[in-house]
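First, one chain by itself: the form predicted alone, in structure tokens.
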Amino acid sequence: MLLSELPYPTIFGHRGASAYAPENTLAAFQLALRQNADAIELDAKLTSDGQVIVIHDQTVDRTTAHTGRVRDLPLSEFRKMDGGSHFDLAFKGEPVPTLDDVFQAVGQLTYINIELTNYASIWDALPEKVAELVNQHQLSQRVLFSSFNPVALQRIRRLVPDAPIGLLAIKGASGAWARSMLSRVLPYNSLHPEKSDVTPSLVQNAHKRGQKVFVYTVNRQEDMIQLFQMGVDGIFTDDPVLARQVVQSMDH
């Protein structure tokens, strides 16, 4: 099972190390792995022709130069576009990868926490496309679901039977179902609180249901040492050279 083998605190390169390079490109999820993150986050949609790209938002108007919906876009005209230079001209022609890409480039290497991310189109093939990558890969002990659709959850559950699901959680009191109840009708592996909800009580509750407690998305120095303090499993953040450094220095 993933969640023994990862370390405690677990750092988790939130979409890559995405304070230091485009979010969600190669570029950010190898600078994570340089940098010693534990393990990388992406997210996971699907184009209109039915292809696994990893980018997070809907629309791709705020990484790309391009404008329209991930879903109404074929996996060619994604090929065409510049996921790396609304960061940093340095990135310039990073492309937005697909998850096999990811897969190729790192999945031997690392842990990845792929978010199911079908949020507007919640019954699509995502956990289908996205289980089909996994066991073609034989990802299926490197790598963790997440979701704040228990839908897709529970379908990726039954596709891939070996991995770990985690629930996202929505911050605050939206996401409090999440974070007490959802546990007996979805029995998750992890919980993923954002940090503001996170508290030694919910921390001891999902422990002792079985649930490791990792919290997002989490970059200042402060906030980090405090939820290493609550005893949470593990972070994700944009920085892992400052979550890096916190835990060391808590080490001694």
Ligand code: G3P
Given for the second form:
Amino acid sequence: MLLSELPYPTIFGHRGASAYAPENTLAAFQLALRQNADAIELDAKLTSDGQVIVIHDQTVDRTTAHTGRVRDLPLSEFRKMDGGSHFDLAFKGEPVPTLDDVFQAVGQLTYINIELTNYASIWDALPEKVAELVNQHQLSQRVLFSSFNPVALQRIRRLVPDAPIGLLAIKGASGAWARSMLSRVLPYNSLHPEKSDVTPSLVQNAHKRGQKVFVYTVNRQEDMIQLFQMGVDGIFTDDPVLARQVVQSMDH
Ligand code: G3P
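Given the form predicted alone, corresponding form predicted in complex with the named molecule:
Entire complex below, previous chain first.
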């Protein structure tokens, strides 16, 4: 499935179905698919021994019972972690997955937005390691890379030229440059703005440049309706069930 073949509008399960299961776990990704999300979104970063781990924060403190910076911990430490209990004890023992684990579990079943989140180490080998896994699993037609870090996007584009790249724009004034000018320097395929920055003209301008607009993180029904009415191409949501209901109600 190519970016151009994604359903309109596209529902991305943000960190999986993270309203219903612990974010960035296989349980959350598999649930998002059962809830009819069109695609999933996940956060990739490197362990201290250069493995690609799927976790949002720069530390493990919030989502596991351990402490420390992700980039200071080897994969063997992540293998001991419980990434589920922080959400609900029903998910006790749910592992913190590697990108390879996610590809093995759902790589052939959905479309995956991989956010390159090496924000604390922008020159690390994350793009190379992610590219290696995408190529090994032959998933270049099923992934979209995104990042707030244009350097990472530029590097991964060279490594996986078939796959599209999406630029995440920081909320508010600090993201203005990314939302407009940056596409002249780094022609990206999709713009990922925060919901409060989306206007009809932002959507029209992106479409004129041939870019899709995928908006983060949209969990309220009224926001979904308003954004779909503005013509956005998709949303990242923790709640694929609600998003699917909204899409269906707007179709009628
Ligand atoms: O990729 C959409 C969204 O995840 C961006 O913000 O902080 O959740 O990575 P954040």
